[in-house]
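Heads up, the chain below is alone and in the form predicted alone; it's given as structure tokens.
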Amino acid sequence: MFGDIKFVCVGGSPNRMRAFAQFMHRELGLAGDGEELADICAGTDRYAMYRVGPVLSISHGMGIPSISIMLHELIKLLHHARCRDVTIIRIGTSGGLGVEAGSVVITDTALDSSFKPRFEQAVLGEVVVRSTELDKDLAQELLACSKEIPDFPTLIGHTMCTYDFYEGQGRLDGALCSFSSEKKLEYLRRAYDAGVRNIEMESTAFAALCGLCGLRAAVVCVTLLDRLEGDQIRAPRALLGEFQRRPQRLIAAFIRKRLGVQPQTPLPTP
């Protein structure tokens, strides 16, 4: 059932990954309208999984623990199915740093909250440090594909991964806040100076696990706001929907190019 899978695309939201699967169904010119795609993992309450030709579209939930569970089980599946030459891409949303809202950031290296390229994993009570370098050639290939989609900015940069959405990302609007706005901006500016262009909560674990297992991997996230300008998303709902489809459009162009398939339909606009 999975032996001919060549691309795995993962993202936080089950609904978003179902929409991506339906979009890829159209983009690959497959029979039918894609509306009846079945969730392979329906009833498990773990994550959603859809198959579209050689593409798997899977949700991973929110944060490092959630994506780590999914990746372990996904990588075992790929191994037992004897898949070869698989490319895995995380697509999602993020907070930007010094880039305009709606920009798509292709991660070259995932950094922790101290701006180090590492993922620290406790194993049998000992902390194991793993590399978070991503495939540089794949990042450049994705950037080249973005030239075919000129209506939004795309760039390569570092991505900072945190364990928390609020204090861990220097937000002032959580239930707890132990620092001033000046300290927050000082921290975010140091992150920017370290090459960070966006912030999310999964990339270090994703990069480490994929790298250890020999998978070509990329992280492609759209920025919903510039965190140097505030903590609240100001874009209207319709525009946010269009933002969230931008990484999907880029990945669809990449997969079509790899497969030699011409585009079938434009992505629906809000």
Given for the second form:
There are 2 protein chains.
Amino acid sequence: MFGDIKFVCVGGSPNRMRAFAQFMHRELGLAGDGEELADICAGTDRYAMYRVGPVLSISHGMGIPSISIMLHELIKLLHHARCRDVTIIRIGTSGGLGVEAGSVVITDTALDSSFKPRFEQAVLGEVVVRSTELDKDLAQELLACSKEIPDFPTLIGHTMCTYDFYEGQGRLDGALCSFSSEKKLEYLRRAYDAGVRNIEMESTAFAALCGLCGLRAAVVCVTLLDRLEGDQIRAPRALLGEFQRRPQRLIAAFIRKRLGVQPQTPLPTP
Amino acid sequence: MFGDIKFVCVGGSPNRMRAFAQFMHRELGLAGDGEELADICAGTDRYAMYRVGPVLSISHGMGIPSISIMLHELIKLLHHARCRDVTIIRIGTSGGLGVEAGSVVITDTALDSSFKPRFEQAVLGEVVVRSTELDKDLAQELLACSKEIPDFPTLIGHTMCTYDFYEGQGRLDGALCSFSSEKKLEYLRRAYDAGVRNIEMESTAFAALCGLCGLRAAVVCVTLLDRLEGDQIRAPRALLGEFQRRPQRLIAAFIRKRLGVQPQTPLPTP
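Switch from the form predicted alone, shown above, to the form predicted in complex with another copy of the chain and output its structure.
So here's everything in the complex, that chain up top.
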């Protein structure tokens, strides 16, 4: 059933990964309108999975533990189905650092909250350190694709990955906050100086596990705000929706190009 | 809208927390059959939340980062609604250690993967260590409730909390495994000797955050298998469903007792 899968796209939200599958269905010019795509994981409410031609679209929930369980199960599935030359891409949202809201960041290396390019995995109570570098050629290929889409701010940079959204990312608006606005900005500026251009919650584990298992992997996240300017998203709802579709549009363009498929419909404009 | 909330029950799966809300609705003898309960978080697919009288039932997804985001937002909500004397209970599933499958473990202290009673939170890139003790009186009150339910194996013990399900819990059946069956069993036996009776993925962060914010908190998880005997769940599907309802039955009995409500229907038997 899965032997001819060539692309796996993963993202946090089940609704967004369903929307991506439907968008991919139209972009590949497949029969029907894609509204009837069935969730292959419908028996569980842990993840959602859709198949569109050679593309799987899967949700992974929020954070490293949640994506890690999904990746173990996905990699076993790809192995048993004898899939070859699979490219896996995480598409998501993130907080930006020193870049305009709506920018798409293609990650070259994922960093932990100390700005180190590593993922620490506890194995039988001992910490094992793993590399979090992503595929450089794939990142360049995605950047080249982005240049063909008009008005599509895209850059390659480091992505910081944290274990939570509030204290771990220096937010002042959680239930707890033990630091000042000055300390927060000092930390975020140090992150910027270390090359971090966006912050999310899955990239280190994703890069480490895909790398160890020999999958070519990329992380493509849009920034919803510039954290150097605040903690609250200020973009209007419609613009935010357009921002969230940007990683989907870039990946659709990339997959079409790889498969030699012409665009089926005009690209949506902002 | 939320000022009179006295109990918050949280668990990983949206479907299970919906089922718990419907069960609680019947147990409290409220009007209607509870089938029409609306998801208060229906605008997002991150979490599901249901309200039943003074009880909130909320899903938190899988793992520490996911539950941590939900708890920050919940605690802000309870604060703004001026709720007082709130008891919060995580109900879930877990792997057992040296206890019969189907046993319900009430956590006294959550331990990390080195068997230490601590939660390490990164704050602005520095690690802050937090206590993971839970409310001892509440644990005893829950244990007393369990004794009034026939055929209901329940114990108080330590719960180990890990950042992933496969390597972090010493499973041999993930996509990656770098250790032998002997090393795995040696690790799990050391955990047992340290007082661990079950393993899950949220309790340290839950205990730490609730403790710091002054919420009386408990963790009540059923064990689906004994990890000293294997990695695969062997209980038949129907029995597994009955196991998963055990924490719900115990918490319903506890809340009824606190509220002075008589059972509305006979308790389901296994």
